[in-house]
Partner chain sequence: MHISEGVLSPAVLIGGAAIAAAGVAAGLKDIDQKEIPSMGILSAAFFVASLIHVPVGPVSVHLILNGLVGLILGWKAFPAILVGTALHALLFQFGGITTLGVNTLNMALPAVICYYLFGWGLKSGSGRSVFIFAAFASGCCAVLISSIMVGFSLYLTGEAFLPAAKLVVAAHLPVMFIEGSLTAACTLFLRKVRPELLEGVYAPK
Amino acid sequence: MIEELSSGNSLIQRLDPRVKIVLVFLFSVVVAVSNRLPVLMWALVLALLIVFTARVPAKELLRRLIPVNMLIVFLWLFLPFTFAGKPLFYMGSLPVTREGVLYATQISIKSNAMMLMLIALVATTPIFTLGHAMHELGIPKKIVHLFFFTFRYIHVMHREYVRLLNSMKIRGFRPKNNLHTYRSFAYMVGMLLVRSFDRAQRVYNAMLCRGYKGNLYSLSKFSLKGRDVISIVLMVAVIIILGVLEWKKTN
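Structure of the chain above on its own, please, the form predicted together with its partner chain.
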């Protein structure tokens, strides 16, 4: 269930993860503040291109786009009616405004462009590598370490959760709308917490035994290569063009 997307061997896979993080961040910020449809369309095209280069399996891609688009469908139910503007046509007595439809369209394109970019990032970089790269980029050590331990133990905790759930199942448990169900789930969460609390102590002890003094070391070294520089220049140029297009027309 909690599986990383990463693997494969695409061109983007081999880029320096720091470069990827910075570029995805810049891209997301520019798209988030943009409002013009042509700019957004180009951003979407760019994102599609990159996801394509990253060779994300189509099935995975669609599966991961579903949650974003659920919220967007929800917004489409409102925005065309509630956004003030010129009525395009009427649904019953409710006017559907031009501006509302435009606004909802903008949001749909923005969301999907940014999500595609994020998917391209996680599909080409293992999460642990992202952590090390974030540290290199100046994110405080405490946060990065917290991130590492959380991610590492999500799997252990998830297994413990599945086992507890199985233990409930084999004893005939079926979730229903009743107090017994809620209490059983509450006990399970409690047990999960208590066990994680103990495990935390034991793991810390195991680390002490191996000389832990508050440092985690990365075995992967990052270095900027030619292709990294080229992709930075290219992407930054494209992002600047997007930004300029947006800025020129709004002024």
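Alternative state: the form predicted alone, after the form predicted together with its partner chain:
The next block holds one chain only.
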């Protein structure tokens, strides 16, 4: 939700945002349905090349990859031991299966490849430009509006959460592992939901007073340039090659 990466001037950042969305979608679909390790590795290499072309700073890249890989580490703690298959070795009395390790490896590569492509193509686009591009691609207005409002007001609701939490601390609340703590946090979440609803009603009424009719307007118009056409042709060709490699082996 932070737009530090959208202020650069690399080739990737200058691409039409509609092209970026289409490429991310096609790439994610092919990677998600692929199971061959060579295909997944090539997809990961392609994603790394796009990230390098987008000139994403290493610090920002790692900051976005760490939460994803924390979940992947959690999967590695369970999948090799719980996935049925041929044991590779034993850790105590628990067998580590070949199929479990392979499955965890596939998930790891898929997740990182798709996340890298999202960072390179989507995170390098301003949020509001991205929303208007979604609208231009025919995505339903309600989804686009939800996307805009989520970005606009998630920070507002976070401030509400901080105020509620600070007011609890001022009154001497100290979280512990007991029923009182769970009840207090449940009350806080409930109050946050109530305030969110009230804020939504006020915002909607304010929009109606300003003539809101449910339409989206943009001061800028999108137009495909030569670099956009070349980029989408090259990327689609590579994605098709990945899909063919996976399909040929499967059949």
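Between two forms, the rigid core is the largest collection of C-alphas that superpose within 1.5 Å. As the structure is a prediction and not an experimental result, all values here were calculated from the model. Positions refer to the first chain, counted from 1.
K.L.:
By the 2 angstroms cut-off, has the C-alpha of Tyr187 moved between the two forms once the rigid core is superposed?
P.N.:
Yes.
K.L.:
Once the core is superposed between the two forms, does Leu44 show a C-alpha displacement of at least 2 Å?
P.N.:
After core superposition, the displacement of the Leu44 C-alpha between the two forms stays below 2 Å, so no.
K.L.:
Would you say Ser196 moves between the two forms, meaning its CA shifts by 2 Å or more once the core is fitted?
P.N.:
Yes, its C-alpha moves 2 Å or more.
K.L.:
With both forms put on the same core, how far apart in Å are the CA positions of Ile170 between the two forms?
P.N.:
Its C-alpha shift, to one decimal, is 8.1 Å.
K.L.:
Align on the rigid core first, then pass along the CA displacement of Tyr153 between the two forms in angstrom.
P.N.:
Comparing between the two forms after core fitting, Tyr153 shifts 3.6 Å at its C-alpha.
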